[in-house]
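Next up: a single chain in structure tokens, the form predicted on its own.
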Amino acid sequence: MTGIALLFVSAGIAVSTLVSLFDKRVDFIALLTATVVIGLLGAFFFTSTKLGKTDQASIFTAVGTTWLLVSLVGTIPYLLAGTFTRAGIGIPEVLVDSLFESVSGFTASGSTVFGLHNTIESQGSGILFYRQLTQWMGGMGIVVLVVSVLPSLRASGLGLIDAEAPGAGVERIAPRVVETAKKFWYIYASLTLLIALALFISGMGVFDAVSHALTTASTGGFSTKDSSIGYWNSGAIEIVVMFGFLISAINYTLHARSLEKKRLDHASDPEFKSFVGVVATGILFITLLLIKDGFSVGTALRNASFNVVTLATSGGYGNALGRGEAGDFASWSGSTQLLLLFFIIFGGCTGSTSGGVKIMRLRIGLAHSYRILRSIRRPRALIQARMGNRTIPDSLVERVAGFVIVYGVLVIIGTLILTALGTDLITSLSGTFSTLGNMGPGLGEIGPTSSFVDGFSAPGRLLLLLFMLIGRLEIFPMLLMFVVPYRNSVKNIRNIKRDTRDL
């Protein structure tokens, strides 16, 4: 499985190598070398392994290992191109920055270490296109892509997809798991093409339109410009991006059902209705707060809409022309930023490309709280948590409760460590939330016009890239991936002890 994933990454770098031909061959040799090296490594992994036992523990180990190795080899193009090599920093920090950008790309986080001393626009088009492609490949899911082309995984395919997908799991939308994976990718690719066309019509060039379509459909947030979407200062482009984010942040199962039935099947879904209601309410309140702070009605509505949608979908784009400009939410009032923190935490819907805790978990938490209140009034009654017309299984409530507890512990630990490393409290807290939710920007020193180099030291960025992986695969799959290695290690140690006794 890891071998095929690396072959897909190699193919993406090969496309980026072709793109570099139109940019005076900048980074051509580096990208070509990376294509060959990663392609050979993927071919070796694929041909030298065979399908083994695929119990639940093995599934989590396979998914986690695939993501770790893809993120590691994803640094090779950056290292060969010298993307993060600059005066005043050593090799260890170059390695950290390359790994941070790779992990941020494949997890579709959008957090970046490009900054004032190493700008995005100073890079070649080939390396920039590769950077955009990492988010597109990771947005829908590398394992979903692997399952779609590997029929031999049909017995455990749904488990693999479920282990990779953040949220409450994935629903089968076709009789065969391979067909389910293909449908997800067909919808994803079609949406990407539509967004690219809309961005081109709205005023972007071909390269920028395709590049931003890749990171809009994946709700990733990487841009080819230092000032992100703010570079164009175009209301039409911002509207296209917002619609792209919103569609991508909705459960893809709903999209698939709607296409199959040839009518919208979204209105009956409680999570979708909650998501739309939360976003609309957020836009209204943020707009009113910005008007209160002195913005005109038009400016307030435009910036509130764009930034609420961006954060609610974990999009990661910014529409500010520079630090302190109207769209830079890091410069807004404290009350406005506090409200934005809600969107940084919760994100979009399950089964989508967006990050965050998910609206589904918020709904389940509120339903469980309501059940507890009712049970206090009627202690003998058997009351179940409900969401719309559906009853929520107690097992799902327990999973959500466990997730929230571990999530809260990680937030506390991350904030404490980052603060101890010298980062201010607001930046540490929002940075932890942002990376765990694969959001991209945060508050304080890591706003939409800032870089994570500005806010965190190299050890801090190492911790945050780990949080990005945990946020993408979620907490329990990342923990469970170590079950098989631990189990095999214990078995080997026992065998060694037994052989020693026999001698």
The other form holds:
Amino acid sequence: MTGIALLFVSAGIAVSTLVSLFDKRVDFIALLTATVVIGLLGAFFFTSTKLGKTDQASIFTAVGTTWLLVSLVGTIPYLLAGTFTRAGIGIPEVLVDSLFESVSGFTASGSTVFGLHNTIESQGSGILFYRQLTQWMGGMGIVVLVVSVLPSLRASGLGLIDAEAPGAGVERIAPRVVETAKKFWYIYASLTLLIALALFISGMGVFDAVSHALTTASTGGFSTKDSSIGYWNSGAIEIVVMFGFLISAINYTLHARSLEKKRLDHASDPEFKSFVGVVATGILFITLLLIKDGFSVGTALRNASFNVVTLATSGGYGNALGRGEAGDFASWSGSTQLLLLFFIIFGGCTGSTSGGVKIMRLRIGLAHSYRILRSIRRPRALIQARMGNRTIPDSLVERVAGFVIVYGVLVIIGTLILTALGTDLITSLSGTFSTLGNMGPGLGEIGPTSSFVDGFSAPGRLLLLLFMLIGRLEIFPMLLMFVVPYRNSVKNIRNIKRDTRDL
Amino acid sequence: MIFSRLSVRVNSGSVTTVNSPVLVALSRGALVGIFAVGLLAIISGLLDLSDSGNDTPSFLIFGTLITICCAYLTRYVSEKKLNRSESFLAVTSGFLSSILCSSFIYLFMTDEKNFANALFESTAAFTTTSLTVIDFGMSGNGLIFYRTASQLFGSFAAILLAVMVLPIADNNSRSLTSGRHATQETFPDRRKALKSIASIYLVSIVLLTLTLLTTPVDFFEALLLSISSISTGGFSISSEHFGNSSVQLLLSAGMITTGMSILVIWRLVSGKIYSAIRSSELHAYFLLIVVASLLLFLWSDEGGTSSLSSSLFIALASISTTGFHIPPFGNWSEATAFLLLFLVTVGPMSLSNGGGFQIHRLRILIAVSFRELVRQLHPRAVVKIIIGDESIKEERVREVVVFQFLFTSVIFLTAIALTISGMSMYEGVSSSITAISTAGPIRNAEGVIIEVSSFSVGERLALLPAMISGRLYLIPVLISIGYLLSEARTFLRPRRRLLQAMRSDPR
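Please give the other form, namely the form predicted together with its partner chain, since only the form predicted on its own has been shown so far.
Below: every chain and molecule of the assembly, starting with the one above.
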């Protein structure tokens, strides 16, 4: 599986190499070399490995290893093009920055180490396109992509998708897993095309429209401009981006079902209704708070809408023209930032390209709390937690609770380490939430106009990139990927001991 | 009889008594709460004689009046047994009544003329939150003692709620605090529980006061510090003694004791030492103290034994949620600020005097997360949660999960309310965590203590619900609110009322 994934990455870099031809061929050689090297690596892995055991632990190992390897080889173009090489920093920091950008790309986080010290706009279009493409590939999921072209995976395919997909499990939308994976990719690709077209009509150039469509559909948030969407200062572009993000942050199964039935089937989904409700309420509250802080009604509504949507969908674009400008939410009042932190934490819907804890888990938490409080009052009553018309089984509540607790533990550990490394508390806390939720920007020193280099030291960034990977795979696959190697090594040691004893 | 649920008075023999379940619960709780305030006022009035005695008449008149009134009114309240929701409502009502009644003492006997401030002071005292808005510098000993002793009352009420009301209220199926079986084993009846807990309190305070007398602290201050330490209230009229290492160590010992479960302490004093020290929660509690103190010591970057004792003191003030006001270290890092917030959130052992989330619940949550990791690998495995030697029931696990959810929600909502009025995000979150954990003081990121008197009235009022719900373990307060709302709904719906009346009286 890893081999195929690497071949896909190589193909992506090949496309970027072609793009670089239109741009004075700045990164042409670097990208071409990367294409060949990664392609060869992929071919090697593909031919030298075969499908082994497919128990749960092996699936986690396979998915985790694929993501780690893809992220690692994803640094090659940056390293060859010298994207992060600058005066005054050593090779280790260049490696960390390249890896950070690569992981942020593939996990569709959108956190960046570009900034005033090393601007995005000074890069060649080939590298920039590759950067956007990493988010697009990672957004729907590399494993989903692999499963869609690898029929030999058969039954384990759903397990693999499940391990990678955000939420509490993937629903089959076709009888065969391969078909399901393909359907997801078709919808994703079509949505990307539509967004690109809409952005082009709204006033973006072709390159920027396509680049931003890739990172809008993936709710990634990388931009080709230093001031992100704020560069265009266009209401139309912001609206297109918002719609793009919202559609992408909704469960893809709903899109697939709607396409199949040829009518919108979204309104029947309780998670969708909650998501829309939460976003609308958030926009309303933040608009009112911004008006209270002295913004005009129009500016408040525009900035509140854009930033709530971008954070609630884990998109991560910014619409501020610069630091301290109207759209820079890191400079807003405490209450607005706290509300935005809520969106950073919860993100969008399950089964979508967005990150975060997910609205469904919040709803389950609410329903379960209500049920327990009622059952304490009426101990003999049989009270069920419900979501829409469906009863929530206790097993699902337990899964959600387990997930949220592990998430919380990681946030506490991450924040403690980051603060011990010298970063301020708000930046550390929001950075941890942002990276675990694959959100992009955070609060404090890592606002929408800032770079993660401003907020965190190199060891801090290393920790955060690990969190991005953990968050992208919804924690467990990454934490449990070493179970199989551990089991094998224990087995080997036992065998060696036995052999020694026999001798 | 159609409106039997509403009926306020039913003739029972020669005395007309309040018989409606809601009103019985409300009035019974209120009478106990106000009666306790009256008693406290009388004791404080008598103690004021040791000073100028200026406040003695006011205290005695107020105290005698309200205790007599309460004693008289008790005969009008039915003695019927309360069910679970009604018990919770009674406790909440008692707590709120004592807070409200006590705020009049601050309003009339201090220079404070703002009722909101008097209410805040009273709430902070009864909820054992180490926050104050009134300057007691010029007050007499009686008033200072009253403020300090209110903490003891609040802490005592909370521990009684945890030990007596919660387990007894849910004999059938579930428990809200940890170790229900152990609680009932140790304290099989209410009378014994009351006696045992009161004696533990009394002995701890006397011992700590006597040992504090060996340091340069006078008797009255030693008594106040002991009460504040044992009740986890953290109130003190001056913080000058906190710099003294011997005072720090003695108070640390007091805070360690108060952070321990009442069951562990009772086992220790009744000679079951092995059973007490086997408690895995106790081990976790000590581990937390040691690790937190060492981290604070390392991050303080000062070195020396005085710094070590200060680190231990600050760590304990946070873990036990006592919250003595000690100035920050010279080197106060962001990590220190976060660690202290974390410690305040976690709090001490369950069934202790402290607030916060409490170690037992945290351990259950950690066990849940490990179970989830195992389940990821073996989805069909039946994995039980075992803490120490105890296998935790699924119902209990679910309640802890809900408690965590509600705890976080209250923190978030309080922080939102605070930040809307202009507070920074850090201060808003830090204040709400401090309030729900009934800890204190509130510090900024640099460790400097923020005086609550600098908060606006709205900000102070926003902290009150978190303080009260935190002190009463959150769920009883929510159940009480739910119960009241449901009764109000019944009252407002004539058809439902009629049906209920017909059910209760088929004639």
